[in-house]
Structure formats: C-alpha cells, structure tokens
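Here's a solo chain for you in structure tokens, the form predicted alone.
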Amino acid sequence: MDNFIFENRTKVYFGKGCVREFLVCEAKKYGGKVMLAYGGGSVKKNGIYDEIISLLRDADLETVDFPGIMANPTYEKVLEGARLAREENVGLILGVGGGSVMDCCKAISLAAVYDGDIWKDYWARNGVIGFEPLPLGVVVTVTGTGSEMNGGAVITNEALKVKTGRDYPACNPRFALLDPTYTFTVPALQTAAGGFDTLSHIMEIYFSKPDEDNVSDDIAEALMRGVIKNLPAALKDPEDYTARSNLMWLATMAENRVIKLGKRTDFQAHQIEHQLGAYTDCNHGCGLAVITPPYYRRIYEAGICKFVRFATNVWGISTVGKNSAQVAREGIDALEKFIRDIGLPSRLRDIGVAEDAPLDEIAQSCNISPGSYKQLTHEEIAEILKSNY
C-alpha cells in the first residue's frame, strides 16, 4: 500500500432513535442559535422537521431556518447561508437532508467565518484552512453521497458553469446522526440514484493503483457486494430496516476516507458528471449511471487485472474458457444490467439533457483525472457523451 495519513473527527450516532437520544446533548455544546438548514420541504412532509424542531425548542435552544437548498447547491446559496449565519449569530449549523444539504452546509460553515472569497481561495484551487469553520452537525435523511463523515463539498458556480468539490478535514461535521428509518420515505428513483452514487464512489477508488493486494481493495469489494445486495431489497420494500441500515452505512464507509487509504483514486466519471450537472442540472446519480459503463469500456484494457478481479470477486463471473478481456467486459455488462434492474437510465436524453446541449463544451470543461488507468482526452469525453445521448 502507498503511504498515507488518516484523519476523521466526525462522531457518528447510528441507529433507530439516535436523533431523539443524542441531538440535544450535542447541540447544547455550541451555544448561540441553531441554524436549521434543509432542502425543498420533504423533511416537513415526512415529519422529520417537526421532530427535530420540537427537540431543540423543548431544550430551550433558539433556532433559525435556512430552507431551499437545491439538489446541486450553488455558490450563491452558500453565500446566502453564510450571511444568515453571521446576522443571526449562529453557534451551530444543523444540516438535515442528503448530500446536497450537507455539502452546502460545509461550505457555509467556512464562508460564515472567512473574510475572503471562498470560491477563489478554496474551491477554484486547494487552499489551507488555518482556522475553525462554524461548527456543523448533520442529520442524514437521504443516503448515497457519504458526505456525513468527510469534509467534502461539491458546489456549483453558476456564473462560471463549474461544479467542483473539495475535501477539507476542517469542514468535517462535528457529529452525524444516522437513523435508517428516516430514509423509509425516500422515493424509489432517489433511493436508486443514491445507491448508485455510493457504488460509484467505491468503484472509482477501487479502479486505481496500486493493483497489488491491499486492504483498501479488499474492503471495497465487500462494500460493492453490499450495495448490489441491499439496494434491490430496499427498492422492493422501502421499510426493510436491514437493507436501509446497510445502505446508510455503506454510503458512509464509501466516503469516510477509509478505503482511499493507500490508493490513488480515479473519479473521472464524477468529473464528467459534475460538469454535465453544471450545464444541465441533471440528477447526480442518474448522470453517473449513464456515464460510468461507457467510461469503463474506454479504460478497462489499461487496468485489465483490476477489471477481471471486479468481474470475479464482485459479480461472481466465471473465468473458465475465457480470456481476461472477455471476463472484464462481462463484469462491465453485469454492472450495466444492474443499472437497468434498479430502474436507472442509460441515456442522456432520459435524464433531461436537451438535444442541443453543448456536449463538446461540457467535455472541454472537464478536469482530467490523474489517477485513472487511462487518461482520456477531452475529445474522448465528448465521444462518451455523444454516443450515449
């Protein structure tokens, strides 16, 4: 394994009833108002908002709402939240929702205490955080991104048409509350998209050097098999607690940095989808479902040993009577079938991308991943997008 340094300061409370049991004792540590941040209102429809606000108010904690965080959070929304946090003298941001809410809140926690331009200094390039961001806690209601246990935040700068993410350990939530029952009401498409996002995170770490036996790859294979088993079960029965709890922890394990240890990581498919999302505002998990199989068909020969291992150890494909290329392609075929079986799209037109979308421009705007087995050209990225319209 390659050298690494590991850091993760997020304290996780996991299981049914953990919000009722632990939220107040954590929130009281930070003083001042609690800024309750959430998305489009589903937390009000399913009763989660009422439960949380009652817990905080019964504990004499003052709250201020920050609603309306969108699926692809924008830099403008981050600045709006930072202004509110400063004006209201907020002591704690409490993000209630999925990855978009958590990502937005991390960026707000930084912007609320920083005098400069956080996009220029921390998202356009890697910066160094030499101060403490505003404390952040999260209550997860949608699984997939794993944002609850890292400092990563993907933000869209609409003016620049750039969607990018950075992971700063200082932006890790101080605490994360994961109650699988909170995900029971998540719609099927969102469940499938979130589950595939989890699988994509794992694959994009797995499909990178080193290729010698290492603990990170071993864990990654177990996590991938877990997603493949539990996601269909949750789609079949949305209140299957075992499946929902496994999916919740699988998402966290995929992005809490553990399986990245000693790995280069790829994330080229994410880089492509981020720019596709910056231009079209498409669903993240659905975009990944469209992009990932054709991307892997482009690179598998350069990482043939790992793709064979993926086919055999994750999908159970036999190697008898086949060469390595055949086995590797069958693994990608199995992935493609899984995407269809869980109801996700395979074409850009199916996720609302217009026929006249500037696919060449989108491709040119993509970052090229240095960790990929085969570094694509911008022209190859354009071909992937066009061939899967």
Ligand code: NZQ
Second form
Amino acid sequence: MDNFIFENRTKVYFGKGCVREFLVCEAKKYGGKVMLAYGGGSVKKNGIYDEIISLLRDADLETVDFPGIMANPTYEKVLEGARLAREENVGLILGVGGGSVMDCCKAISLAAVYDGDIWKDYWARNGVIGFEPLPLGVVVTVTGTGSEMNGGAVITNEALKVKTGRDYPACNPRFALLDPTYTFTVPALQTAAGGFDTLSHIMEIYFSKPDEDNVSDDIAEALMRGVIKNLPAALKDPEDYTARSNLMWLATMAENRVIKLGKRTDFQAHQIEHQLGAYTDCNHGCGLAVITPPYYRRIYEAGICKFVRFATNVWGISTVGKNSAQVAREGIDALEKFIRDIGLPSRLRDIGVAEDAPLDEIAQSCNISPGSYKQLTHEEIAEILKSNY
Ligand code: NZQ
Ligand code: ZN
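Mind pulling up the form predicted in complex with ligand NZQ next to the form predicted alone we just looked at?
Now the full complex is given, and it begins with the chain already shown.
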C-alpha cells in the first residue's frame, strides 16, 4: 500500500429516529442562529422540514431559512448563502438534502468567514485553509455522493463554465444525521442515479494503482457487491429499510476516505461528467452512467488484472476457457447490463444534452486524471462523448 495519514472529524449518527434523538443536542453546541439550508422543496412535501423546524423551535433555537439550493449548485448560490449567514450572524449551518445541498453549504461555510476572493483562492486551485469555516451539520435526505462524511464540495461557476471540486478536511461536517427512512420518498430515477454514483466512486478508487493485495481494494469489492444487491431492492420497494439503510451507509463508506487509503485513485469519469454538467446541467449519476462503460472499454487493457478481478469477484463471472481480455470485457458488459436494469440511460441524448452541445469544447475543458490506468487524450474524450450521443 502507498503511505497515508487518516483523519475524519465528522461524527455520524445513523438509523431510524436519529434526527429526533440527536439533532438538538448537536445544534445547541453552537451559538447564534441555525441557518436551515435545503433544496427545491422535497423536504417540505415529505414532512422532513416540519420535523426539523419543530425540533429546533421546541429547543428555543432561532432559525433562518436558506431555500432553493439547486442540483449542481452554483457559485452565485454560494455567495448568496454566505451573505445571509453573515447578515444573520449564523452560528451553525444545517444542510438538509443531498450532495447539492451539502456541497453548497460547505462552500458557504468557507465563504462566510473569508474576506478574499474565495473562488480564486479555494475553488480554482487547492488553497491552504488556515481558518475555521463556519460550523456545518447535515441531515441526509438522498444518498449517493457521500458528501456527509468528507470535506468535498463540487461547485459550478456558470460564468466560467467550470464545475470543480475540492476535498478540504476543514470542510467536513461537524456532524451528520443519517436516517434511512428520510430517503423513502426519493424517486426511482434519483435512487438509481445516486446508487450508481456510489458504485462509480468505488470503481474510480478501485481501478487505480497500486494493484498489489491491499485492504482498500478488498473493502471496495464488498462495497460494490453491496450496491449491486441493495439498489435493485430499493427500486423494487422504496420503503425497504434494509436496502435503503445499506445504500445510505455504502454511499458514506465509498467517500469517507477509508477505501482511498493507500490508493492513487482515478476519477477520470467524474472529471468528464463534471464538465458535461458545467455545460449542460445534467444529472450527476446519469452522466456517469453514460460515460463509465465506454471509458472502461478504452482503458481496461492497461489495467487488465484489476478488470479481471472486478469481473470475477464483483460480478461472479467464470474464467474457465477464457483469456483475460474476454473476462475483463464480460465484467464491463455486466456493468452495462446493471445500468440498463436499474433504468439509467446510456446515451447523452437521453439525459437532456442538446444535439448541438459543444462536445469538442466540453472534452477540451476536462482535466486528465494522473491516476488512470491509461491517460486519455482530449480527442479520445470527445470520441467517447460523440459516440455515445
Ligand atoms: O431539491 P429538492 O426538491 O430537495 O429535490 C432533490 C433533488 O431534485 C431530490 N431529493 C432529495 N431528497 C429527497 C428528494 N426527493 C424526494 N425525497 C427526498 N427525501 O433529489 C434530487 C437530487 O438531489 P441532489 O442533492 O442534487 O443529488 P445528489 O445527492 O446526487 O448530489 C449531486 C451533486 O453532488 C455532487 C454532484 O456533482 C452534484 O453537484 N457531488 C458531490 C460529491 C462530494 N461532495 O463528495 C462527490 C460526487 O462525485 C459529486 O460530484
Ligand atoms: Zn460522484
């Protein structure tokens, strides 16, 4: 394994009823108002907002609302939230939602206490955070990104057409409340997209060096099998507590840095999806579902042993009478079939990308991952996008 240092400061409360039981004692630790940040309104429809607001009010905690955080949160929205947090002298930001809400809140927690140009100093490049961001707690209502237990935030700068992410340990939420029943109302397409995002995170880490026997790859295989088993079960019965709770913790485990330990990691498919999202505002998990199989078909020969391991240990594919390349390809075929079975699209046209979208320009704007088994050229990325339109 490669050398590593591990730290994760987020305190996680997991399970049915955990918000009712633990939110107030956490929220009371911080002075000032609680800024309640959420998305486009799902939490108002399903009762989560009412439950949280009454818990906070019953505990005499003052709140200020910050609604309307959109999927693929924008830098403009971050600045709006930072202004409100300053004006209202907020002591705690409470993000209630999925990756978009949590990421936006992390970025707000920095911008609210930083006087310089936050885009230039922290999002355009990795800065060194020598100050404490505003405290952040999260209540997860849709699973997938794992943002609840890391310092990562992915923000879209619409003016620059850049969607970029940084993982700053200082931005880890102070606490995360994970009640699987809160995800019962997530629609099928978003359940599938979030579940595939989790699977993608695990694959992006697994398909990278080192390839010698290591704990992280072994855990990654177990997590991938978990997604493959539990995602169809949650789609079949959205109120299947076992499936929803497993998906919730799988998403967290995929992105809480544990399986990254000793690994270089790839994240090339994510780099492509992020730029596709910057130009088209497509759904993150759906974008990954389109990009990932053709990306793996281009690189598998350079990481053949790992792709064979993936086929056999994750998908149960037999190696008898087959050469390595055949087995590896069957693993990618199985992944593609899984994507179809869970109802995710496999073409850009099916995820709202317009026919005249500037695919060459999007490809040129993508970062090239140093951790990939085979580094793509921008032209190859353009081919992936065009041939899967
Ligand atoms: O906005 P509302 O009305 O709340 O609806 C949301 C949204 O439309 C809905 N939803 C959330 N909880 C619900 C619900 N609907 C019904 N019942 C509930 N309980 O779900 C929709 C999607 O929410 P969103 O937060 O956008 O999804 P996701 O969690 O997939 O987050 C996507 C964002 O996270 C970034 C992505 O790029 C994208 O911007 N990522 C963040 C990462 C990180 N911080 O570590 C890593 C990822 O790779 C990813 O890039
Ligand atoms: Zn992702």
